[in-house]
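Here we start with a single chain on its own, the form predicted on its own, put down as structure tokens.
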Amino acid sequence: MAIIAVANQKGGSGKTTTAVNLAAALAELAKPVLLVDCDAQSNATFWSGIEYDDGHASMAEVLARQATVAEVARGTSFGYTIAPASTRLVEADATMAGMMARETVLKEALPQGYNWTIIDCPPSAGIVTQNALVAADYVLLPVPCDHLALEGAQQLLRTVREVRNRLNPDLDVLGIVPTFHTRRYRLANEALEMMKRLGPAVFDTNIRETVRIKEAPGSRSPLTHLPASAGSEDYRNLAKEVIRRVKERE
């Protein structure tokens, strides 16, 4: 079992549209899926099909320590269980500031089972995104193609080796996927040139920006369950190349 953070801390990066894509290709080639979404906005889950602050137990109540993953998980239409986020996750670092432990509170509450769980972070480097982290085997970088987005990676890098350092040492960055790529754009690929000089390996895979990228979370439909677009065949492509790289790094 695979445990991936989608994670970048900045908003507008494609986080949420990787980690929800990244699930429904995934659970094409590889069920189960686990798609956690950490995230207060709660897109993942609006995305999903799924109702946020509709009365049931989110994620709120598993980073509060009153219920487990497993308790708040539902299923979808699109092959992957999802771990609802509500607006109640808010309040959540507040919430776990005072806990022992309070970086290991996802990773203790976290389920076995699934071939594959992706945790769709906030766009922040508080205790939520910590857990995350602290729970993960690796962390995936989505990064749009704009020189402005380099500063928010290189952000996100240097919690990454905090964490590894301080809590979980087996942390590995699986790498960087370029979102928002133009081909035509020369800035957009002096800013991909620029990412390969990060560090981490820059996935060969470009998550092309489309018309039919912004339309699809209107739709509540993953990518990969609406006609065939230029969006749908790189989330496959890129889940065939994180299993690929999954399976050299074990």
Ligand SMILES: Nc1ncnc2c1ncn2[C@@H]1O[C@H](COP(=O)(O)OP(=O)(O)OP(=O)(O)O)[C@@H](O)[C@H]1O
Contents of the next structure:
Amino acid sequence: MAIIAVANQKGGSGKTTTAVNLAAALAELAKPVLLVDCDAQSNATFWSGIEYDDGHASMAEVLARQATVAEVARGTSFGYTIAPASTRLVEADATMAGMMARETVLKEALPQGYNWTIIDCPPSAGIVTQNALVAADYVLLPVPCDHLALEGAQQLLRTVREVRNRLNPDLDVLGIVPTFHTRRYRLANEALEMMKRLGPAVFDTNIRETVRIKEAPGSRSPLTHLPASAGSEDYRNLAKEVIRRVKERE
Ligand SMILES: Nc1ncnc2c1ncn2[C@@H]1O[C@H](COP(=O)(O)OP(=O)(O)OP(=O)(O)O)[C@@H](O)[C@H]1O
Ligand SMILES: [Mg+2]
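Mind sharing the form predicted together with the ligand? What's above is the form predicted on its own.
Up next: the whole complex, starting with the chain shown before.
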């Protein structure tokens, strides 16, 4: 049983793409899998074919301590269960501001019994991401292969160190996942070399930048449930590498 937070405060770094497609690829290998959508943008929920803001309880109610994750969870057509987001999550920071022990709300609300729990974090280091990092055993850090993105990665690693010092000493960085990789650009390979100097291990699997990945959310189906592509291959390889790395740590 492993709980993995997919986090990076930098927007558009490939968190949701990684969370959704890793959950689907893991579900082919080691069910049951739970995907927890903690972002008000609700992209992972939409991509998983689940309606948000349709009146059902969501992670907004979980973070307001009005429901448990098991109570809001819904089955998808792709082998994993999802705890959906809703746009009401924009209020989470304000709602949680006055709560006692507000960093542990998600940890207390997560169900047992899933082999893999993947948490898609919002693009900030606020209270919602802190909840994910407190609930998680591991952080997976998607980092685009460009120089500016490395700065965002360093910020997240600082946040992880703080969470480890104050709230969750067992939190472990499972690794950096290079996203938006393209062999055509010298820049991408340079960025990859710099990533290797950030500290945590870089995954052997790079996620290639492709038009198919960009278009996939519109089909509301993970890449592994669409015709074979570089994206489905990369995320299946990532799932295998995640399983191997977690086994090595345990
Ligand atoms: N490997 C890729 N190739 C091409 N496009 C990609 C790839 N990965 C992600 N994208 C696209 O880049 C955009 C940002 O990706 P994604 O939503 O996964 O990032 P994010 O970190 O979750 O963003 P946010 O911080 O807003 O939550 C999306 O339009 C997505 O479809
Ligand atoms: Mg996202």
